[in-house]
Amino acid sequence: MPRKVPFSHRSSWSSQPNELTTLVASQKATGAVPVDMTLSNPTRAGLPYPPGLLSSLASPASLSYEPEPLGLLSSREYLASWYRARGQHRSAERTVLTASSSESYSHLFHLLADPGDEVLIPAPSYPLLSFLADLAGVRLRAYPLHYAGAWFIDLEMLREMVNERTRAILVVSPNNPTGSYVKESEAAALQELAQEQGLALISDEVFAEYPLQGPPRGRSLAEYDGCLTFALGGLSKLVGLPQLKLGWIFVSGPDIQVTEALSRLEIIADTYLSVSTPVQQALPSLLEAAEEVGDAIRERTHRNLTTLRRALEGTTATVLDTEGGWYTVLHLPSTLTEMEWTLALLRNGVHVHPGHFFDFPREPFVVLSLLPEPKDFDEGLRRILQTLEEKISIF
């Protein structure tokens, strides 16, 4: 009998359907597809495309292939004026293409750590993280954010859980899915203890442009210069295109550290050469249809967020303060289990996400997109209302 072949320890994860999962299938099986208001793809959710945005990927320089590992230097430095054309001052020299966000942050992870140490996130935040950082051998640790009326970053506990194996600290802003931008003073406190330990700062600011309550509460980490800080963004998001599979990395710091990171940067992406050379071409074209398409998506979060807000006022569902991004948070009543009130929801025909899928650290809560089509969002939740009603006129 042959031997078994032997898998690795970090590809363990197990992929068992749960009860949630199993209900969804279930039901699409049999047509009765529930409105989904987990939507996170922006290309499925009727947004509106400039015509022929895709057309200068047919370019002819994308015949001729330049291996440079940090990304061709033309696309670095349009990329670099689009930003200071915004007031946001970048370098080409200081940026660095990518594949994706994921890429991203497996680059930066096998940059600042050996296996096993530690980065710390916040908690709540995407799952996504756990299973890049599994691949790269590297801990995970979970420093809350903390709601009182709005969300902040519990900064004495942060400072508490560095130890001689911590290299780096993780920031979202906003949030996924608090919604929540990382303050001026978080930010400047941020730097200190990075400063004062000899740690890396890591901001994924895939949401910036994507403010919900008038300007961004806070300004790119990007900005600040003084301990080594990596600033993540990507056409994902910003013009609602993740097939195109394009990420960037922003770094700043002292110069000595930038210029050992990117030397090495250099290096870990010259491992892989994996961004494409016409999405590169492409990107002037590309960031052109960056305010048409980031205009039809804030007009799109902003009309969801109001009429969810205007729709829960007096119930027993709240709503939690969300900044930005394209998605927020119900605290609903603690008459049932968030699972239980995850599968009632979909059995009324409206899927959403239950939070401790974020790590919310106490329950109930629900998570949803912003994103679908007003419709769809009208259509969720008038059945979420519908549960509401019939599940507290049990009790």
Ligand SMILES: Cc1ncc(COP(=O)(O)O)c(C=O)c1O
The other form holds:
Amino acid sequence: MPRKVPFSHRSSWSSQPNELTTLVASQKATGAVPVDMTLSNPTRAGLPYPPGLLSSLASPASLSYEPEPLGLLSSREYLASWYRARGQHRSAERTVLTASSSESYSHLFHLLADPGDEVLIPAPSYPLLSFLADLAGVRLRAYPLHYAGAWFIDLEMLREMVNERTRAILVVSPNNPTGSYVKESEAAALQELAQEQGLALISDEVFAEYPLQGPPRGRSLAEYDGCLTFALGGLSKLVGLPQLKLGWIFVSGPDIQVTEALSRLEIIADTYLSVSTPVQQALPSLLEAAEEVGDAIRERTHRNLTTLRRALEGTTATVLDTEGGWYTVLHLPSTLTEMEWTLALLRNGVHVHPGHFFDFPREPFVVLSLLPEPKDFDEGLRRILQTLEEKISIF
Ligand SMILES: Cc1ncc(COP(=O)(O)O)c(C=O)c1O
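Hand over the structure of the form predicted together with the named molecule; the form predicted alone is what we had up.
Let us now look at the entire complex, which starts with that chain.
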């Protein structure tokens, strides 16, 4: 009998199936294909990527390997100038390339926190963060976002949550899945708090270029320089290319802190050197496609949100205010629990995420992607309406 292998506590995640994953698996086994309203992969959304988009990955320049931990200077220069051309101040020297936003988070958790230290994150928000924090030994504590016709940060609660183990405040703007941008007044308050308490700000701005109501709300947190700030972006959302694995961190704040952060990040990045040379060399031509692909995604998300709002008008479901990003949230009647709604919808052939997946404090909410192709989105919507009718007419 071999001796038991001692796996780490940090990797002891539960893999127990729940009612939803069980139903998804059993439907799959019978060949039933629900409409996937959880779609987050842009490459599965039937978007018109420009022909030849990836040809720059085969540039002969990529045959030469010049390991630069923060990323090739020429690529960082191009990236910073791309942002400057859009009126946003960025510099190549304060830019770090990573293999994804997930890797950006991981680097920042290692840079800022020791095991047991805390990072304050919004709730509801994106569930990947808990795994990244477990791997880094960092404790996440959720500060609430409240909804009153629009989402806002509970700044008072956030302030009370800061203690001697707090290292950073994290914001997602616009947030996944609430679609809320950090408002100018919130950004100023966060900065003041971070400055006063000696904390860093991490601002995930991967969906910044996807406003759903007019131009993007508020400035990037990279534009403020009162406290050490890390603003995250990447090709995954900006050009709809998650498979190319390229993200970035813009570092801003007081010079002395920025210099220290960059020299430490350089060692963290040097430990992995995970960003491939071809994607760095191709960055300029990939960014040239950002407008075209971005426009196709914006047209899609606007169209689907407008259709959804119209279709649900006067029904028992409410579409919450959504300022940006690729997702939206429905508030459903409390005649069923969130899980009951999600299962009923799946039985009627439409897959959505239950709100608790994103840490909603109350029920019942479901989260829908705005990325699906119109014919799929409309069919999913038809099935949602059918489920609402069935479940509500019972009462
Ligand atoms: C808010 C947010 N940040 C980051 C990511 C991950 O981006 P990447 O593919 O660059 O790791 C996602 C993915 O859905 C996301 O929703």
